[in-house]
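The chain below stands alone, shown as C-alpha cells; this is the form predicted alone.
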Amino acid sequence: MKTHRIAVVGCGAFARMVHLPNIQANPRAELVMTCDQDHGLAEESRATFGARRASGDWREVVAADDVDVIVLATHTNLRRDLILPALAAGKPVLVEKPLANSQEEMIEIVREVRRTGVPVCVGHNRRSSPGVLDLKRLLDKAIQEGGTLVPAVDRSAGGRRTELPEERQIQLLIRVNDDCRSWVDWIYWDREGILFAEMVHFIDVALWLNPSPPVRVFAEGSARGNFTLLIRFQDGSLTTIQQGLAGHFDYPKELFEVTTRHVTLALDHHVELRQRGLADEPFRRVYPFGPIPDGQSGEGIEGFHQAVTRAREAAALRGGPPAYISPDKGHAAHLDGFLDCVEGRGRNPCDVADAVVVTRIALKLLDAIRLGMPLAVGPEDWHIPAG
C-alpha cells in the first residue's frame, strides 16, 4: 500500500474539524506539514495531529521534497498562486470549494492541469456521500426504467394514458437549514457570501444529477443567507435550492427530494434515503453518523434526532457545548478517491472542469440575485472545450 505524504495549507476551523482528522485516520496518508499564515495556528495543528513540522509560508510546502500531495483549505484568496507552482512541481492538489472566484483564474488552473497531467480535485464532497451516491443510482434507474410500483390511486387507465412530456422532467428540491451562528465572521463581510461559499456544494449536486444542461437561473433573497435559487434545464427540469440562515444547528441541515417518471426519492441529512415507485428497491436505506452517544441505538433520521437529544442531555450534566453529531457527507471517501486517482487507479472524484461549470453557475446566480432578474445560461457557461 502506497503512503502519500500530505501537507495541509490553511489550518482554520474546517481543516481542523475535517481534513486533518481524516488524514490522520487514513492508513494511506502521512501528515508531513501543517501551514497557515498564522504560524501559531499551524504549530498548534502540527502538535494536535502529529505532523512532522509547521510553516507560515505555503511556498515552503510547494518546495518541500517530502510532500507528495497538498490539501488546500484556505479562503479563495489563495488558489492559482499555490496551485500552478504545485502542479509544475508535480504535486497533486485537493482544493476546497469554490475552485476560484474569477473566470480567468479557473481557466488558468484547468489549462495547467491539462498541460502537466497532474490532477487537481475540488472538494465537492457530496458526490462521495454514501447517501448521495445511492440517490444518484436510484435516480438514474428511475430515468431509464420509470416507476414500477402501482400507485394507491390511478386514473390513467393503468398507465396507458399518453405520457406527458413533464413526466420525464426532474424536479429537485434541496432544502438547506443553516445557523448563521456557526459561521465565522468573514462570510458576512465577503461580497459573495454564503450563496457562493457554500451553495456550490448543492449546485454541484444539481448539475451532477441532471443529464440535461442548464439554460436559465434566478435567485431571490440576500447572498449572505435566506435565499432561494432556481435552475432551469434544457429539458424543462427544475432545481430549487432553498437556504435559511436563522435555523438551529442541531436540526438536520440537508434534505434532497427528487421526482421523475413516477418515482419519488428523499435523502434526509445523508442518514436516511427513502423511495416510492421502484418496486424492486427497499423503501428505506440508512447511513452512519457519529459520534454515537452512550445508550443510543436508533438509526436513520430518527436515530440521528435521538443522538442529538442525548448529546444535549449529556452536555447539560457536564456543562459546555454538546458533541457535534455528524452524518457522513463524503469527506473521507473524497480524499480516498483522490488518492486512488493520484495512483492511477480511479477517476478523479471532482476534476477542475466540472468545478469550473459549478462555479460559473454560482457566479451567475450571484448576478441574478443582485439584479433581481433571471439570467440565461449558454454553452459557454457549461461546456469546457477539450484541449
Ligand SMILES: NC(=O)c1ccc[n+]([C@@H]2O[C@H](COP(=O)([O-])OP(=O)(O)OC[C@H]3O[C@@H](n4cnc5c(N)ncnc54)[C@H](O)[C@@H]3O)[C@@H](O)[C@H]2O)c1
Second form
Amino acid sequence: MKTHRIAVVGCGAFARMVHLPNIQANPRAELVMTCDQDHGLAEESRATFGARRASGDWREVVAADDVDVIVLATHTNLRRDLILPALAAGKPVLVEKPLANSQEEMIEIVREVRRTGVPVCVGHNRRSSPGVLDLKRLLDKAIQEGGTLVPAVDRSAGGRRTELPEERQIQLLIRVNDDCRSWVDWIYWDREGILFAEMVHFIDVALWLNPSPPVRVFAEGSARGNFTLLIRFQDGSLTTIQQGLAGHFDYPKELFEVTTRHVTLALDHHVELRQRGLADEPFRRVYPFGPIPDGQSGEGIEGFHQAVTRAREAAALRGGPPAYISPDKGHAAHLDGFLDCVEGRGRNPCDVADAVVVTRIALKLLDAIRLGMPLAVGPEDWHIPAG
Ligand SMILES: NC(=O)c1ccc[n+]([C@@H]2O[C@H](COP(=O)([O-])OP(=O)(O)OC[C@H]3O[C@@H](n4cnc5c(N)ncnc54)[C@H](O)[C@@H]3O)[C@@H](O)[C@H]2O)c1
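Show the form predicted in complex with the ligand, please, the one above being the form predicted alone.
Below is the whole assembly, all chains and molecules, this chain first.
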C-alpha cells in the first residue's frame, strides 16, 4: 500500500474538524505539514494531529521534497497562486470549494492541470456521500427503466396511456435547513457567502444527477440566506434549491427529493434513502452517522433524531453544548477516492472541469438574485473547450 505524504494549507475550522482528522485516520496518508498564515494555528494543528512540522508560509509546502499531495483549505483568497506552482512541481491538490471566484482564475487552473497532467480534485464531496451515490444509481435506473409498479389509484389503463413528455423530466428538490448561528462571519459576506460558497455543493449534485444541460437560472430571496434557486434544464427538468438560515441545527439539514418516470426517491440528511416505484429495490436504505450516544440503537432518520435527543439530554446533565451528530457527507471517501486517482487506479471524484461549470452557475445565480430576473445559461457556461 502506497503512503501519501500530505500537507494541509489553511488550518481553519473546516480543516480541523474534517480534513486533519480524516488524514490522521487514513492508513494510506501521512500528515507531513500543517500550514496556516496564523503560525500559532499551524503549530497547534501540528501538535493535535501529529504532523512532522508546521509552517506559516505555503511556499515552503510547495517546495518541500517530502510532500506528495496538498490539501488546500483556505477560502478562495488562496487558489491559483498555490495551485499553479504546486502542479508545476508535480503535486496533486485537493482544493476546497469553491474552486475560485473568477472565470480567469478557474481557466488558468484548468489549463495548468491539462498542461502538467497532474490532477486537481475540488471538495464537492456530496458526490462521495454513500447516500448520494445510491441516490444517483437509483435515479439512473429510474431514467433508464422507469417505475414498474402500478399505483393504488390508477386511471391510466395500467400505465398504457400515452406517456407525457413531462413524465420523463426530473423534478429535484434540495432543501437545506440551516442555522446561521452555526456559521462564523461568512454569513455576512454575500459575495462569498452561503449562496456562492455553500450552494456549490447542491448545484454540483443537481448538475451531476441531470443528464440534460442547464439552460436558465433564477433566484429569489436574500443572497446571504433564505433564498430559493431554480435551475431549468434543456429537457424541461427543474431543480429547486431551497435554503433557510433560521432553522434549528438539531433538525436534519439536507433533504434531496426527486421524481421521474413514476419513481420517487428521497435522501434524508445522508442517513436514509427511501424509494417507491422500483420493484426490485428495497424501500429503505440507511447509512451511518456519529458519534452514537450511549444506549443508542436506532438507525436511519429516526435513529438520527433519537441520537440528537439523547445528545441533548446528556448535555443537560453534564452541562455545555450537546455533541454534534454528523451524517457521512462523503468527506473521507472524497479524499480516499482522490488518492486512488493520484495512484492512477480510479477516476477523479470531482474533476476541475466539472467544478468550473458548477462555480459559473453559482456566480450566475448570484447575479440573478441581485438583478431579480432569470438569466440564460448556454454552452459557453457548461462546455469547456479542449486545449
Ligand atoms: N466541503 C465542505 O463541506 C466544506 C465545509 C465548510 C467549509 N468548506 C470550505 O473550506 C474552506 C475554509 O473554510 P473554514 O470555515 O475552515 O474557514 P476558516 O476561516 O475557519 O479557515 C481558513 C484558514 O485559512 C487560513 N489562511 C488564509 N489565507 C492563507 C494563506 N495565504 N496561507 C495560509 N493560510 C491561510 C486562515 O488563517 C484560516 O485559518 C472554504 O473554502 C470553505 O468553503 C468546505
